[in-house]
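Below, in structure tokens: the form predicted alone, a single chain.
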Amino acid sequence: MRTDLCDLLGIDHPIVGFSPSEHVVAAISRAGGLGVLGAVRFNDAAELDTVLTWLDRETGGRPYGVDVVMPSTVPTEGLPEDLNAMVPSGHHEFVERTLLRLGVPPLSAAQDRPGVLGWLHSVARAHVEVALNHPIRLIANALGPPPPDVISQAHDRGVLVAALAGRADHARSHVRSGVDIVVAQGYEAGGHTGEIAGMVLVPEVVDAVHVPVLAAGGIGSGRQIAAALALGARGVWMGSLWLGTTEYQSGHALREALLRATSSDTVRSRIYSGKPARLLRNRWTDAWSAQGAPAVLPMPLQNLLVSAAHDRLMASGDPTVVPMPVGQIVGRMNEVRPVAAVLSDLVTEADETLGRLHKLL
């Protein structure tokens, strides 16, 4: 299984794997795909630089990419303290009451850390500046095209730019902005996602633009990769599936929650970041949909509100409250396996499926 995407990105298989874990990213790239590191978790650009230096070494010269979060509209930014002042006190009180009701203990001094600031436009720009000083092959933006100057900087360095799209008109706008690859992300996907299912969205986007299209959302098998290619995609973008791999270093509670979840155990909600994102459905997400819950705040204020709560929920050791973006493919994540084995099985099954379909002609 090989498409022109492989030549474009310098990879063996048309599989792009997103992960917040550098260990997963390195393993995907070493196995012949393109690993893409989610940078939003890095508050400190120097920390991102250290991780990318590690990836430069651990990928063995194989290409990799970086994913940033640059919303098209953001509140006027000052210091994080200024933004926190924009969060209504009632929202803070609701979060504290909910954590208490769910039995989530406070963090110890050693566990406490600042909220995630990678949702801020200014921090995302720092991520881009760091990333372009490394031999990356791709910059992807989870919220549409990056600003024109960022696209120009990337192209000047020979770096391709990708952007996620949930509608065909968005994809056309992305390409007009200078994006090289469009990721058509269906409703089934984890994290930020739109309202159109992949089976409908992918061919619409393929027909709408002249650049390579990657299919994303609900993809977790070789048969689904073959289906994406049949719909006109040049490859696939996969994120959720890697959460169940050996290299993804997670606590016992998150691992248990992922392994026991079915494809119906997710919910699309704004509570994680302020924009619609698919998450594990649990007692925390239910609390935000209950009567009396406050209105969700816009990005990045919502994440500033809940980021410390997310740390507490993760540290609680309770699988019924872990705050985790994941797609509907979670129902197929039933065992923990190494990235290389997962990717090998994906390729083998895709090849077998394409061969079987060829015999039908």
The other form holds:
Number of protein chains: 2
Amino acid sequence: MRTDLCDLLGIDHPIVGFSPSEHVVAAISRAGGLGVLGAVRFNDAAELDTVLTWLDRETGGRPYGVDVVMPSTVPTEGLPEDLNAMVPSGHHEFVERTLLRLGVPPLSAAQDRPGVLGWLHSVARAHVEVALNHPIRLIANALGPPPPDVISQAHDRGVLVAALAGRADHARSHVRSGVDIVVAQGYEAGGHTGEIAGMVLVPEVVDAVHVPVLAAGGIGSGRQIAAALALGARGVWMGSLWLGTTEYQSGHALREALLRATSSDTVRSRIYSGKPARLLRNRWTDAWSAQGAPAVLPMPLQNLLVSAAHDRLMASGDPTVVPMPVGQIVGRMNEVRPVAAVLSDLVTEADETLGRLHKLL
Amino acid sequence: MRTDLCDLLGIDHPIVGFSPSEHVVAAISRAGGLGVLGAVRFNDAAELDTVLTWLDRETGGRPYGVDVVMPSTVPTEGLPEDLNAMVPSGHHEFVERTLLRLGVPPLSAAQDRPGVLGWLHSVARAHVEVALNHPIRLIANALGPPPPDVISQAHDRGVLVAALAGRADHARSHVRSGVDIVVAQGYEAGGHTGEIAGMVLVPEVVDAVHVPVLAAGGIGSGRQIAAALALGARGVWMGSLWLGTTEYQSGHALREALLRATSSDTVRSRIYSGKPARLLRNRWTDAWSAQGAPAVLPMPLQNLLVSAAHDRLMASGDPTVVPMPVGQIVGRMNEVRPVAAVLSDLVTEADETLGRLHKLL
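Moving on from the form predicted alone, kindly provide the form predicted in complex with another copy of the chain as a structure.
Every chain and every other molecule in the complex is listed next, the one we just looked at coming first.
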């Protein structure tokens, strides 16, 4: 299976794989897809720089990309201390009370670290600056088109720009802003997601724009890749599936939670970032939808509020509370395997499906 | 494009079309698909009998089916008067107040008719009894498997039984109950629907059961049919699309509302029947999600509560209030055309897509 996306990105298979793990990203690119590193977790741009230098080496000259989180309208900005002061004390109390009730211990001094700042526009800009000094093929933005000067800088260096869209009108506006590839992210996807399911969204976006479209959301098998291509996508964007690979070095609790979850065990909620995102449903997400839970704060305050709690939840080792964006495809993640084996199976099944479909003619 | 569903049902194209309109149903069957008549609107089984007699003639010997609404657990049953007495007066007041505020006039004496009783188990049973005296090929149930004796009666007469499922475990249980065909109905679908989008649900259901699976939800083009086949479905079940055909003799208001709506203009709500169903979003559905709206009642009380209001809303001629179950594919319904033309385009585009996909190998 080859589409023109393969030529555009210099890859063997029209599979773009997003991961916050550089180990997963390197393995995807080495296996003939395009690995895209999620940069939001890097508070310090120098740390991102080090990881990208590692990727330059470990991808062995294969193309890769970087994903940042830049809302198209710049949200509240400021120093972490000042922003923290904007979080109502009742919200902090709710988080503390909930962690106590869920039996989640505090972090040890060694585990404690500052909250995630990658949601801040200034930090995302620093990510872009660092990334553009590496031989990346693609810069992607999870929340629509990056600012015009970022797009210009990328294009000046021959770097393609991709942006996620959950509606056809958004996709149109992304392309007007200069975006080269639209990722049509359906309701079923993990992380930030809209209301329209991929089956409807992908052909709508394909018909709305003249640039290549990647289908995102709910894709974890070759049959689903073939379906995405049938809908007119030139390839797929996959995120959740890699959480279940050997290279994604998660703790035992997350792995356990992912293996146990069915496709019904996710929830679309604003509690992670302030914008609707699909998460693993568990005792932590349930607490936020129970009566008496406070209203979710706008971006970036909500993530500042919960990011220390996320560290505690993750460190607790309890599979019933891990905070994790994941799509409905989590129901298929029932075995931990190396990225190369997963990718090879995807390609084989997609090819078999295209062959099977032809026999129906 | 042919699958083994064509042989099973005796049809030319693996397209099953649901409609409450016998005119649409006859046209679908005549065009080589399987038309399935929604029976819930018939309060009087004799009236259904007359319409099926008409269908026996108008389908010209082509197969067709009937769809009933039978929850697997029998809900509250009783005479309309007794059931009406179970509806809290505050609910009636809310409905009256809302209709007044939306500018919806009362019905004239000529327009007034009793509420829809098809949601009652006893009425649905009468529908089945009538239907089985006609040469139908399929009996479908919108809410899981019909009771065992209904399945036995159908099988005794060589009639296949289909049931909708929104989860793989439900599909498994349907098949254990004797269902011959599972309709995997995704989140994007109109009417009763679950949380899992088709891209994830269809292959899950296909892998969970050994009977043929139809993909339902979000399908309104040949590309989407090809995608459904890629996911492993043997055919598609389509409902919404036919609302925009010449044969669906709706009033001006509904037609206008359907033509205007985008894929973002639906909402999944329990206000129609008491169970989650996707509806056209408008001032009526918004009123039910506004602050101060009463809690939705269980089936069948909610539909008894709103069915007279539905008649008033529909008769008002106002496109901004029409009560109508419809899927996210409504965004594609931008032109009114005859069923035969719609179906022929679906088949042509599906065939073209299968051909295009093969070239990617």
